[in-house]
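Shown next as structure tokens: one chain only, the form predicted on its own.
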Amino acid sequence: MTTTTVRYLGLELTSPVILASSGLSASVDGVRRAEEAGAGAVVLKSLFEEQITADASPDEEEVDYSIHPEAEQYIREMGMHLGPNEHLRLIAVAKENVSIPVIASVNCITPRWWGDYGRQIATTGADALELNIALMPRERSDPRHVESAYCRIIEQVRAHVDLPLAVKIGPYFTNLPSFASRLRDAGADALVLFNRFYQLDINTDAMELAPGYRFSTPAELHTPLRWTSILSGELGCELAASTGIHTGTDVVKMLLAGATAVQVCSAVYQHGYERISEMNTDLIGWMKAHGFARIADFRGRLNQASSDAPEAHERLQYIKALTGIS
């Protein structure tokens, strides 16, 4: 009998698909539609650390927007998103309302608000906790402050909070593989590899800045397909892929190289809902064409450690893949 069942943060997924932190699941018919399509958790809406800041802070004045611009707009022309109370109650409806893992997530900047907000938050119900940083390096200055940055986060966040705990990272680090294992020793159970940041386009004819494409596209694939292959035989905690997942296929993808479940979001907004299904009928179909009856059969098999030749999951040079020429 073949099943697609995983263990994710030490939850029981009936499916290696998630829904991911998105407008889709910021509402608890988002939620139960994804359940009802197959998804084996949910991301919620990420709520922004700077939305806690503003309800906590009578004088607006005091927030401080500057190390995540983006999140000013979202908060102060875009009022029909969740506030940090409406977040509170999203997680205990949806948990009331379906019954696969309900995942909260918060949009973090700073170690601030974690002590009270962070308890809130477990008691309410959320069966883990995905922490979405994303610091925008803008100084010339030593990039390991960067880095410890995301660490006393997640650290913060540890010592306040006993939920299962995702940290969902860009791919932008000149050392990845060094500070994922910061991360992991910070209190990270899993990684999310990786996030998807706007977008910058410019308007040429009116000269002016402008949102870029808002979705992944199926070419997006390989940056997290290259370092879950890598990452996910010698880092010791759990891998979700994200990003570029569009197909059942592209799922199979990323399990042989190792990650224990994957997010979907763009697949979903362009295709609907039952793109979580036909995802998991495709990979049931796989497994059972290749003969395996769990995903366990074949997770990480085609991981860098369990390769004969690691080297061509560190290609850089087309010269190299194309020729073999060193």
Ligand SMILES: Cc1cc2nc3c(=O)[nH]c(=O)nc-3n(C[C@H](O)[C@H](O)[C@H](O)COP(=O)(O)O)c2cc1C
Given for the second form:
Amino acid sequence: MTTTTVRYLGLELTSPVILASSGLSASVDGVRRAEEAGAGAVVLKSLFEEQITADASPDEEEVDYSIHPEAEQYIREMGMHLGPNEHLRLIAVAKENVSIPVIASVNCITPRWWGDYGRQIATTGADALELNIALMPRERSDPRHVESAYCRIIEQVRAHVDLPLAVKIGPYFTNLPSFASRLRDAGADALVLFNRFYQLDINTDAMELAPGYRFSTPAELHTPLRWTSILSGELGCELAASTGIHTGTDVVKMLLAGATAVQVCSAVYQHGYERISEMNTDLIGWMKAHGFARIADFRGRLNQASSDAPEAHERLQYIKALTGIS
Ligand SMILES: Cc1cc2nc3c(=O)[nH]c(=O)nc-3n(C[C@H](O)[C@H](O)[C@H](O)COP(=O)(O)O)c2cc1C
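Having seen the form predicted on its own, could you give me the form predicted in complex with the ligand?
To see the whole picture, the full complex is given below, headed by that same chain.
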């Protein structure tokens, strides 16, 4: 008997495939459709910090990297500052309508609101909380400065909220193993690798900055695959892989690299919710073909901790790849 059950954030998931936070999980209908397609859990659309701060004056101490008046202005114009109540209602109604775990999500840039708001989320019945911390390290200051800002947010939430806590980060850090350990020590139960930041492009005719393509491509899988493989054996913290996972084979790769679960978004936008059931079918097919009854039987088998000389292996593959091209 083949089972795809996994434990993520202390929750039992019937599949490791989670619908990622996005417009697809911004309504009860979307959440229900994800459950029907066989998602193990859903991460609801994030509440953005600016949706709370739009009516409040920013805290000078915290504005140094990322609060932009334009973002708050946009939120006000869109009426999104009404967001927190609607957000809490979405969590509560989603919980009433599906039996899979519902993970709430907030997109934060400061620790300011999240202790209090996190407590309110806990009262809705959410099964866990995902913090999408969206501070891009682009200042010339000491890298530990921005890392500490991430940790302060986690510590603030942890101090007030009992829910299991996942932290979604981007890939742009100097030393991810060290930073990931700091996030774990600050109170993260799981890390989501990685958030996909706004893609910047340039319109050469208008000579203007322009938004890039908003969906990932399968080629983007390699960055989370690398870091999942490096971190999974040594970190002592669950990992959910995100970005570029488009097929059942991609799910298998992430599990072999040591992910506990995967999050999918672009593939579902592009191919519909049935892509989740196809991923599950392909995962089960692969497990049967390789004689695995449970995900625990193969998860992490190809992470770097399982390799005798991971650096030498990677260096060799790199040299082969580059010297083979004339
Ligand atoms: C239209 C759209 C909306 C998104 N909204 C959110 C969001 O509110 N919160 C969040 O944490 N991630 C958000 N994301 C990022 C996804 O959750 C996911 O991390 C990213 O798209 C990479 O996964 P993928 O390659 O499967 O698309 C959004 C992505 C898209 C395409």
